[in-house]
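A single chain comes next, written as structure tokens; it is the form predicted on its own.
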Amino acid sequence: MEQDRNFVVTTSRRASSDIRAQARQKASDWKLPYFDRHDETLVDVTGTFEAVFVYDHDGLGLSIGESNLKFNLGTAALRLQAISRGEPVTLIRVGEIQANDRVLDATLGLGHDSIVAARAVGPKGSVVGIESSWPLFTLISEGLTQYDSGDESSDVQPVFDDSRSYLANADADSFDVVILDPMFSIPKRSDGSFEVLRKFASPAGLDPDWIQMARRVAKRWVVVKTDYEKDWFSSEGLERVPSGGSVNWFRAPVLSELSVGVE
């Protein structure tokens, strides 16, 4: 899967020599130009490029002008704390995610659900995350490399691919749980980080074919998070799971379960 990569790599203004060397190496690895920044603003660096990868002391950022998106735990931090306290976490409850499971996050995004799932499956489980946007894939991959998940979690394995293509080529029943959480249909925030996210996140919305593809690959549940329920959800086996929060959670049984008892 290839994408045009109209990006440039630079550093913060006061980056150390080690950070500058790291940025130069990454630019070479990604086959992108490198800009040795000193007094220039990010707007100056961007020029005709679509966006800028910026290395500094706390990792990699993706910037458009002065708007910057960085890897962070976000909502995953609170959910990880809840797991540590033995409290229920909706994603784990809805998917019935267990130790040693194989989980596919078919819409990786910023990786928050994958990180939570990785804690739930433990070090002997596995979590694969699919991201179709190359800049977001690059950002999350670099962030996960620096993130210490601890001995109680598996590592998240990011894969640069189209979600539907990956599902179409995956073996049936190859994952216990498949997660579908399209980034957003209508963004609810407008700060600088979400400006970057809106530009690069896939606009693909849920449809019956995507659900069916996920159900073929899952052995237990397809878990869906969405802003709005679609009129076709029930015909595709999706049932709402009460969560008590602002996010709508649904799940669908695997296709093999629906065929049980059918002659």
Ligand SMILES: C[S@@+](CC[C@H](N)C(=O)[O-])C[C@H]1O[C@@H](n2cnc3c(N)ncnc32)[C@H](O)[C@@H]1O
Contents of the next structure:
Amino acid sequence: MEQDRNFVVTTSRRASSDIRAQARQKASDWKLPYFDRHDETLVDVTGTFEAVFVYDHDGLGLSIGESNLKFNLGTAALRLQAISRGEPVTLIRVGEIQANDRVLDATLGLGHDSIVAARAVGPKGSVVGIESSWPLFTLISEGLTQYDSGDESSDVQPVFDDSRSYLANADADSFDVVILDPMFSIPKRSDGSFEVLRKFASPAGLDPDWIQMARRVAKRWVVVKTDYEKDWFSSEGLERVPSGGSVNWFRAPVLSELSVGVE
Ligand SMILES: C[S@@+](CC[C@H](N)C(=O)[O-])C[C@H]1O[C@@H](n2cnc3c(N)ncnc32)[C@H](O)[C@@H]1O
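Next up, the form predicted together with this ligand. The previous block was the form predicted on its own.
Starting with the chain above, the whole complex follows.
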């Protein structure tokens, strides 16, 4: 999948020579210009570029002017702790995600749900996360490379693709659970990191086709997180699962279950 890449790679001002070498190498790998930064502000470096990839001692960031997005565990941190304590976690409960499962996260985003799913499926399971925004995919892939998920988790395999194409090409029943978490229709937070996410994330909302494609590929559930409910949800098999939190959770059974008994 091709996308215009009007980005530049640089480092923090006081970056070591190792970090500068790493940034220069990544710029070359990604076919982007490298800016050897010393006293310049990020606004100076940004110039006419859409955004700046910034390496420093704790990894890669994506900046637009003063706003910066870095890989972080975010909402996954508390959920991972809950799993360790044997407490219920909504994503796992709604998808009935089990050890050794194969999970497809069709909207990888910051990777938080994927990381939680990877812990639930354990080292013998697998989680594939699809992201259609190249800058977000690049940021999260780099972050996942640095992240040590531990012995009790599988790794998340990030894939740069449109998940609709990925689902269309995937075999029927090839994943146990498919997760769909498109962008919120109403911005939830307005801090700098969300500004970067919002600028680059694909804004497409849910539609019946996307749900159907996911249901063909899932063997157990299609799990949907949204901040809205459309009138077509129930005709597409989506049922609300009470969660008690601020997010709306829905799930749809797989298509093969519905077709039992129908010739
Ligand atoms: C709300 S975020 C997902 C957050 C994620 N569940 C997490 O826990 O970090 C939605 C993400 O899905 C991506 N996205 C939207 N439509 C997509 C598509 N058709 N294929 C792949 N990624 C898509 C957006 O670019 C965005 O990064």
